[in-house]
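This document opens with one chain alone, in structure tokens, the form predicted on its own.
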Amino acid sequence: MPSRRTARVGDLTLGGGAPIVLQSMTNTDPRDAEATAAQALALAEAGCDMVRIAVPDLDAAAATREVRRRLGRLPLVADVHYDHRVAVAVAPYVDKIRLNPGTLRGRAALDDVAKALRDHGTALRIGANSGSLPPGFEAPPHLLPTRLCDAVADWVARFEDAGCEDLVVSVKATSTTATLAACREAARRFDHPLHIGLTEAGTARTGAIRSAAILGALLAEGVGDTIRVSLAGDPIEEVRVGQEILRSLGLRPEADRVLACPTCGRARMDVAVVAATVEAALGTRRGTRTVAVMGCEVNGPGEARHADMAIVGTRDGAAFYRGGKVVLQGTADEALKALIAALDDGIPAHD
């Protein structure tokens, strides 16, 4: 159920059946324009469509102008809390502002922000989180999804009355079940683009798993127009996980990828090490090749025939396949070197 309305964020269209937009957020000092812009560009290079930066005060707002200059046309979002003057100050330099109903209140503040949004054509995301609901919207756990949507609905009505049209909504909780229920309810209640994700998801490992469960379930139902995988760690990893979720659901074109069998006692080489080495080699490339790393002869030859390239463990070491045919037999190291050399030559494995 993609949103019926759309929102323009720089050169991007959110909602209305447009491709799912992947976003992440920098973790640099927001007052350091050089470091923040450099990380934002690195995120874009990794596949991020839209980058958000924290803008906690007016000093950071001043730095945002330089960040904007360095980023060119990369869609930029400012995350603003508590001080509406910051939102007004950054509106000319960003494509979207994220505000939280629980951290920014007051009619005068809302009117000032709305005017800045209209004057500069800046979109707005109204995002409610379980940890920062505004006064009067607190709720016991079983009512949390509805109260999150109620808080957003209150602000949507206010900004629409103030003449703002490019609106995006989001409702997030740390609970996976509450987040699922809240996002499903938001998809029913709002016709604005919906940003989805699990807030404070966790570390790179547990957060990626929890986020994949939530985002996979919602996106498979057609819920959501833009996503973020929120991890405690390097934001580049957020983009990698998000890309893989979208590709797994057919929502983003396939890229070079590694298929690897689960390790077991039959393996005739260290599948995990070889697969990790191949994945690292593919990480800097762009393409749609499939590389299989198989530990033994049970499923190995069959998978190798379907892959563009493959390494299969054998009694005597390993075999390197290209285009479904064995082109080298030797040690695992020799097969790995041959595969990486084939990647480097840039010629597709299947003619």
The other form holds:
There are 2 protein chains.
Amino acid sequence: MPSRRTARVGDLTLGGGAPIVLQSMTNTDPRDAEATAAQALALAEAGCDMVRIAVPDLDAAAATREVRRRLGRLPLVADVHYDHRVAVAVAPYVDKIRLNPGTLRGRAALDDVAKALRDHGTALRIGANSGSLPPGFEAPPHLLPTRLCDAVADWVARFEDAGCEDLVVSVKATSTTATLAACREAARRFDHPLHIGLTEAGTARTGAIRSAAILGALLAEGVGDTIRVSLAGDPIEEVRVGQEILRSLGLRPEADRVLACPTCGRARMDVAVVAATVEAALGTRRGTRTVAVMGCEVNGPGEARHADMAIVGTRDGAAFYRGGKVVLQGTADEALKALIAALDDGIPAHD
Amino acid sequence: MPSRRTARVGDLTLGGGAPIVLQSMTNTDPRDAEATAAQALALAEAGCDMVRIAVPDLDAAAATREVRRRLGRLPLVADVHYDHRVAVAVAPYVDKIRLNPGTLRGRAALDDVAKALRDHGTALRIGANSGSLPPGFEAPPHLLPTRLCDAVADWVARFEDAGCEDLVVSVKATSTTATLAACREAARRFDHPLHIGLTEAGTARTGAIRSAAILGALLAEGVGDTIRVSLAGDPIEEVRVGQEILRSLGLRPEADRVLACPTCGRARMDVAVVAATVEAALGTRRGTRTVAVMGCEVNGPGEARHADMAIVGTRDGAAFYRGGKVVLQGTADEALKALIAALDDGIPAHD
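Hand over the structure of the form predicted in complex with another copy of the chain; the form predicted on its own is what we had up.
Below, the chain from earlier opens the complete complex, with every other chain and molecule after it.
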């Protein structure tokens, strides 16, 4: 059930069955336009479709004008809290503004923001978070999903009444199970594009796993039109994790990838080391080649036949496969060298 | 749709709505009973419910007797390929044997294995993999999910005819989307407990994300009774990732956990470093405490009120919260020291 409505965000379309949009957020000083634009471009290069910037004050809003200039048409989003004047000031320079019903209030303030959105064709995400529910919407845990959606519904009605059309909604909680329930309820209650993600997901390691489990579950149900993986750390890692989630579900084309067997008592070489070396050698290459690294003869030859290249542990060392056929038998090091040389040849997939 | 039948594996019940069983696999030399048993115990200590061992030959089968002796009642599974005599030899010492229809054939061989399973009350997992489909079941990619299930169905019929009752099934492919489709088809076609996982998922980093996305999707649909996360690397990491997936979906009680905000331009301290320090300090403590690490005042105070302890970045440094209230204001280092001291006090959750 992708959303029935769409929202236009710069050159992107969110919702209505469009490809899932991957976002991330800069963590540079938002008053430093040069650093912020550089990080935004690095995120785009890594595969991020839409970049969000925290815009905490009017100085940052002014700096966003220069960020916009440096980014060209890269879809840009401003995250604004507390001060509606910041949203009004930044509206000309961004494609979407994210506001939280829990951190901005007052009828006059909303009217000013709505006018700025209309004047500049800027989209709006109305995003409620469990950590900042507006007064009157607080809830015991079992009602949290519904109250998050209620807070969003209240603002959707206000902004639609004010003539704003490109609306996106989100409901996030630190509890993974509450987030699942809230997003499913939002998908039923709203026909607007839905932004999904876990808020405060955790360290890079555990946050990636939690996000993949919950976003995987939601996306497989058809819930969600745009995702962000929130990790404490380098936002480039957020993009990598987000891409891997989308690829796993067949929602984004595969890049070159490494299949590696999990290693067990049968492994005849150090699969983890060989696989990590191959993954590093692939680097940021774009393509659709599959490289299999398999420890032994149980599934090794079968996987090697289906992969573009493979290294399979054997009784005597390792075999290097290319196009499904053994082309070298030797030590694991020799097989690895042959494989990396073949990668550098730039041979196309399924040669 | 949890399976309607159950399978008994030692003291565990798989399927029929029982808690999802988490497994992993040793990667020691299976002929080295001391090392294998030590790793199996370490896996159990980390939260693994059932430990699998590769048993490639009769020497390894003999060593498994000693592994069994050292493990007591820890549920133990043997992974056997090619030689049915190994399955017969190891049946007395393990609670389940995993066989692959693609690596074992012959009517007489299956009859011998079935007799050993019956004689010793040993369960059987019939597990087909895309890398080793039996002759006659090969398939073009779009038919792979069905042909994997067909290969399993063929063996289910044979072993049920031979009087074996504790059967578990699995269908795995290196393609994540084929695995999703195959597991959904298996859940429809079989009423036996279903083991789910990606085969050859990849390096520890990407394999964890792919596994979480696919297992998260399946478990959220109610598909799967036991999981393994296959990673090239330390199997302890497989257990950590598997637990995190189950916890994310509310399928396993939470341990102490760290919530961390993703950091953005607003962060007033290095959230990633503080969060990683707290996660390391929690270590393997079992409990249900939530520690929030939040960079700024937007969602910080709200999350801190709901967490057992928290560090929130402020304009002047950081605040340490306990039980929802600020108990210290100082530098981020001072707040971190106070938090770690409070952890070491062993105060209970929601004190």
